[in-house]
Structure formats: structure tokens, C-alpha cells
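This document starts with one chain, in the form predicted alone, laid out as C-alpha cells.
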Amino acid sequence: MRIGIPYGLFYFYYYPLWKTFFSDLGAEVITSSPTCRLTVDAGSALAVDEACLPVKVYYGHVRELCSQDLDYLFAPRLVSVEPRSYICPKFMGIPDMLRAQVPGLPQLIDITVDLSRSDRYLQQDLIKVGRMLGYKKSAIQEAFQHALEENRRCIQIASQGWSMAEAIKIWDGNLLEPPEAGDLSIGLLGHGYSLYDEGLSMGLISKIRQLGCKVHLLESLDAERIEMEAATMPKRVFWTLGRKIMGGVINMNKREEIDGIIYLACFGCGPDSMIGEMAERYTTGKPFMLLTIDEHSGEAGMMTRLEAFCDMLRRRRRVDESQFPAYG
């Protein structure tokens, strides 16, 4: 049995839990390619014009699974991933949404994740994925308890400092080079399927580190810290990825070893649009950045940026800060 999985969207969120459970159940699992330009073209022809940059680049990663002999492709209805918290509404509609705009798809493994509330229905619906692929109960529940753990132990290594992605690749098995340390410390945040997609993104991990900066990703902040800071906040966030973002800038702004921020926003992105704007203003004590990218963004001015603000990070090390104000 051939699944395949998109390399988009939560993929760079519970690729280890999916490929263990899918694995324990004897199926072979396909990914598609690292995202580069064919795959945002090839999604931006396909998706309607209102979605956002990373809807259209998981419709590029549809189309190309599409090429391959599947017999399923995993498409999961996310409506929320902890209680009282849900994501983009555009991921409850994606399986609609592939269904009516891609063509020649498989057959799609649809199932619903929403624990705003229990776990109760995705326990049911994993169990018809288990036995539809010919195993028992009792299997099936094996395979996803042991897929939680090696969700976690992934979890493990991104927080010694490396990317959901680097994380990824060293859970299966990979060997990397770890980061050099710079003379500049940078907190970089943003959704995980925006950032940590090298193609998406333009490589923006990889660029800071070349630039001399040691980056802080969400992922190596505590995240008990990450929920109290989130907290304080007049009113929750009801958006998962918004509230550990919005955690992240508080614990990030106080921390004084992090010279500047920097928020990576996608353009057409609701939760974005509001997010980045709080984030900016929550950070009242360090320089702060907001960069925006869609499917015409060019690495040449990401780059310009980039220089531009470490310089200025830099000088500002070099001047009287009652000179040079981080704000404002």
C-alpha cells in the first residue's frame, strides 16, 4: 500500500507521527519534493487566487504525487490540534478543495483532526484507516501511541536549536552540520509552514546564518514559558499557531542575549495580517522586522533587507542606545 504525503502545510508539524503510524500499518510512504519554483507555479495555476502562499504551494505538492502510483493520498481535515484552540479555517476545506480543483487525484485519506473539545472522533476515524489497511484495534492503537513518540522525539531535536525541517531530516536519519555560531542573535518566528520551507520561505534559516546570526526558532523556547507569556496577553488567541507565536515575541523581547526579531508573514494570510501586527507592537525593546513574501517575491530584495537590518543591529552594538532608538 502506497500513501502519500505533501510536503506542505503541517508536514513540517507531524511528518514523524504520520510516516510512523502509516509505517507500523505496513504502508510504504511517499513524499513529495523539497518546494522550488515548478512546485509554486504548479500550485498557483491550480488554487484559486485567494488563497494564501502556502495553500497554493501544498496544491504544487498535490499535483506532483499525483505523478506517482499511489493507492491513497493523505489529506487530513484539520479543524484543531488542543482544546479550546483551532488553525486556518482554509485547512478544514482542503480535501474539498482538492477534490474540485486537482485532477486525476487519488483516493484521498480525509480524516478529521479536531481536539478542540476530545480526541473521541479522531480515535474512530484512525481506527477505519487501520482497518481498511488490515489490521486490528489493538494494532492500530500501538502504531499511534508509538507515533506520538516519535513525533516527540523529533520535538526533542528542533530544540537544540534546529529548524522543524533540519529536525526532520536528522529524526530520519541524516547527518547534519550543525549551525556556526555568529556575533549576532536573531529571533525568528513565524508559521512553520511558511518558515521552515526552504523553497517558500527563500531559504531566509539558511540566509541569517550566512549573515553571521545564531537564530532562535519557537521550537527552542520553552513552551510552558511559551503558554504564560501568551497568557498576559488581554485577550487569548484562539488561533493555535498565532498564540505560540504571540508567546514566542514576549518571551523573545525580554530575553536580552536576542539582538532583533524578525516576523515572517506570507501575503493573504488572515491570522498573519493580525499577528504580525501585534507582534510588532509587543516588541517595544528590540528592532523588529516584518518581512512579507507571495509567489513573486525575489531573493534579491529578501537579501538587501536582511543586510540592512544586521548592519543596523551591529552599529547599534557600537553607538549610545539613548542614540539610537530600537523603536519608533
Second form
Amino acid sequence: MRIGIPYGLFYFYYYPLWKTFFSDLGAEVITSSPTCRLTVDAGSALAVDEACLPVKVYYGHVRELCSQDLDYLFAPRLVSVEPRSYICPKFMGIPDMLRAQVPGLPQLIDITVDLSRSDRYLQQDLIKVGRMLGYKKSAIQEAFQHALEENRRCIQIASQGWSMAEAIKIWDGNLLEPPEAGDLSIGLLGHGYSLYDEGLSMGLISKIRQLGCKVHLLESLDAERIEMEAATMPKRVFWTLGRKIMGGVINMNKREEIDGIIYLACFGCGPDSMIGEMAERYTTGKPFMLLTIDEHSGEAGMMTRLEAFCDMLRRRRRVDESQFPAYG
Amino acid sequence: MYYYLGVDIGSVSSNFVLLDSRRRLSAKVYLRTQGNPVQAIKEGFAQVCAAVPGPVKIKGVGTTGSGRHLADIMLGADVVKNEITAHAVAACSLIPEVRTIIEIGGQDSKIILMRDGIVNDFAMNTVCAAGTGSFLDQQASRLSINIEDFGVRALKSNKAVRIAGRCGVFAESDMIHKQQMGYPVEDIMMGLCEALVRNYLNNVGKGKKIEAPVVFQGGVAANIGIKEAFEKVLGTAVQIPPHHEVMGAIGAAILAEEMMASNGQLTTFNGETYINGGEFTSRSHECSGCPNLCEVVCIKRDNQAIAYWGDRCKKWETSLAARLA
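Can I get the form predicted in complex with the partner chain as well, since the one above is the form predicted alone?
All chains and molecules follow, beginning with the one already shown.
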């Protein structure tokens, strides 16, 4: 049994969970290769115009998997992954959009993940998946518990300063060189599926590291702390990722070791248009920069902005230091 | 005489300045890049050298603008800096107390907030180029008006018409509509100036605290209509430096001077014979090494490759560095 998982969207949050679950049930898990220009091109040609860049890229990955001789393609219908919070509505329509637009699509496993009120749908669908794969309810439950555990382990790796994409590689058994320590610290925020996908973000994380900066990501902050910070907002943020990002902004804004905050937004992203703006307003004590990417962005423009941002932080710091007398 | 050369290769214009050892502007050249930066760099360098009497000795070179890496390869720059830093340094050396810099170029528009002589915050236009010089260029040619005369004619307007500035496409259809309704062309031009300023303040200047003194530089600062529109909206005087169109190049030259003064080394400038004695060509190809299909650009001087860029994995770049070493 071959099950395909596209390298996109919630791959960067749940791949260890999905992979463990299906592997435990005896399936072979196939992922598409990391995002490259062909993925972006193929995805843009297939997807509806209104879709944001990460959704288009997801199409590209699905396209690649179509030719992999799969039994099933795993494309869950994500509605909500926690009580009282939601995922962007485009994710809800993913299985339907794929069916309507991708020719030669393998059969989909489109379980509904809606934990906003209860886990009823998820439980029902998990049992359905188990039947499909020929397993009993108890085996399914066991595999699911193991999968949850593995996912936590991966997040634990990410908390040591790796991006989720890197953490997944390490979780998968690869060895990675730790990034060099830089003289600047930059808080980098955005939706994980655009931020951690180096092919989509034009290598943003490595570019910032190359400029001599240590990158602080949401996963390296204490999860509970983030929730507490997010709860200080006058109104609860509707989106799961948006709420965490806002908690991260408020936290990073307070932390002295962080010199500046960069927010990566995708052109055409609904939540970003609000969260990006709010992130800027909540960053009061340090420089903030919003970077917007879409499928035809030039790298030169991004480089100019990043260089200028780092120059500014270094010059600011030099002035701050020169105000202290040398003799202490 | 000894000079510091500053070069700013932008999307629309290529600018060159020579500063003497006391940071005085000795020569400036403003050229249209016209899609051929290699030619523009050669020509600009020749012209700027010819503009000063006697032999020219270059003590340091700084490059900036979107073509700064190309200029670096051809000239052998000591400093290669982004436009924000270059513009901020130039404005600051001229008007040390400046607090806000408005810079509108051909493709980019930026706002730089200065506090105590350093960049405190900045913003650049995002994916849209609606509020920039090329937008104005396009609309001027639609009205068949010389871009140089745009500002002066716009000032003749008594009552500017309202034109949507959110998007170049909407602005154009708005403009056509107003033309068909019979509004005088001057009123439409002033309306365009106001639309551009509105767009700039809403997009680039969004949420930024614009404090006086305000300096307005970049190619678009030549347009007196835009200056008036800014002053009207901001309610404060807007200063335009005498060499507003080459401020990026001035900044690059100052940065080169600072660098040479701090490291005490000799310039890496390639020299006139290197620049004029060879034929520079550029060629691009799609690298088939991996599915990324990077468009790799190769710069050649007389059939000898001197630089590669555009490859994400840096395979071409490093192979050349190894060959040259």
C-alpha cells in the first residue's frame, strides 16, 4: 500500500504524525521532493487564481505525486486543530479543489479534522481509514497515540532552534550542521508552510543566517508562554496559526536579546493581511519589517531589504554602545 | 586629482558621482539605463571622468542600486551597499538633522526614518510599483507629455481632479474617463501627482511617523508637482537636495571613503583600461543541474567569464572562484 503525502501546507506541522500513523499501519509513505521552481510553476498553472502561494505550491506537489503510482493520496480536510480556533478556510476546501482541478488524481484520504467542538469527526474518520487499510479500531488508536508522540518529539527538536523543516529532517534520522552563531538576533515569524519551505520562501532562513544573524522562530519559544501572551490581546485571534504568531510577536517584542522582527507574508493570504498588520502594531520597541512574497518575486528585492535591515540593526547597536563610557 | 567614485545602477537611471577628498561633489552624471546596464556603466564612467579637468585618480569606489553587483564586477568596488543605507548616508551628510527621507525612484519607493543620524526604521514598497516613477513615466507618455515638464505643467492646475492611486491600472482608467469628460490636462496631471503621494503615504508610509525635517530625493523629486502635493498633505516644508537625483551614488561614494579611511588599504578599483579596454557581455542560461532550474547569469569580459550569479546552490559562483584562485 503506497500513500503519498505532499511536501506542503501542514506537512511542516504534522508530517511526523502522519508518517508514523501510516507506517505503523503497514503503509509505505511517499513524499514529494522539496519545493523547487518546477513545483511552483506546475502549481500556479493548476490552481485557481485566487489561491495563495503556499496553496499553489501544494498543487505542484500533488501533481508530482500523481505520477508516483500511489494507492492513496493523503489530503486531509483541516477545519480546526484545537477548540475554538480555526485553520484558514482554503484548507477546508483542499480535497474538493484538488478533485476539481487535478487530472489523474489518486484516490484521496480526506479525513476531516475538526476539533473546534469535539473530536467526533476525527474519530469516525480514523476508523474509516483503518477499515480502508484493513485494520481494527484498537490498532488504529494505538498507531494514532504513537503518531502523536512522535510529532511531539519532532516539535521538541525544533524547540532547540531548528526550523520545522530541519527538525523533520533530524527526526527522520539525518544529521544537520548547526547554524553558525551570529552577532544579531532576529525574530522571524510567518505561517510555517511558507516560512519553513526554503524553496517557497527563496531560502529566507538561510539568507538571514548568512547575513550573520541568529534566527529565532516560534518553535523555540515556550508554547505556554506564547498562549499567555496571545491571551492578553483584546480579542482572541480566530486562527490557530495567527494566534500563535501574535503571541510570538508580543513575546519577542519584550525580549531584549532580539534585535528586530521580520514577518514573512504571502501575497493573497487573507489572514496575513490582518496578522501582518497587527504584528507591526504590536512591535513597539524594535524595528519590524514585513516581507511579502509571491510566485514571481525577485530574490534581489528580498536581499536588498534584508541587507538594509541588518545594516540598520548593526548601526543602531553601534550608537547604543557608544553612549556608554568605555571605562564602564 | 583624487576622487571617490559613487555609482548607483537603478532600474530606470544609472548615476555616477565623483567626490573630492573633502566630500564635495566634483562631477555627476545621470543616465537612463535603458535596459542596458553594461553600456550605461561604461558610458557613465567615461562621462563622469571627462567632466573634471585633468587626470582622474580613483581612491575608492562604492556601488549601490539593483545593479550594484554588476557595477562591482566591472569597476572593482570597495563597497557594495543596498540603496537604503546609501540614501540615508547621503541625506545625513547633507542635512545632518534630517528625520524623514522620502525616496521615490523608478521601481522602488522607500521611506527612511532617521534618529540622531542613523536609520531608525524604513519601509519599501511591496510587490506593487504603482506609486513609483515608472508609473508616472507611463501616465506621462499616455498624455504625450515630456516627463521633465510634468511638474511645471501640473502646477498650472487650479483644481486637481481626483484619481484613484491604489493601482496603476485603475488610475489609468480613471484618467481616461476624466479626459473624456473634458477636464483640462493640467488638472489631470496634478490629480496624478496627488494620487501618487496618496498611494505612497498609504502603502510605504503606512503607520510611520513622518517628522520634519523631511528630505525628498530620487528621480521623482525633479517633479515639482509631487513636492507640492507632499507639502500639502504633510503640512510641512519638504526639502529637495540640490543633487536629489544622484543621492544614492553620493551615499555610495561616502561609504567608499569611510571604508578606505577605516581599513587603510588600497582601492580594488579595476582601472580605466580594464573597463574600457574590454568588451563586457552578459549571457544567461537555465542551469539543468537540479529541478530548481535557476537562471544563471554569466558576465564575460572578452569571452572570459568574470562572474556568475542567480544560482541558488552557488555551484557556478564557486566553480569560477576556484578557477580564478
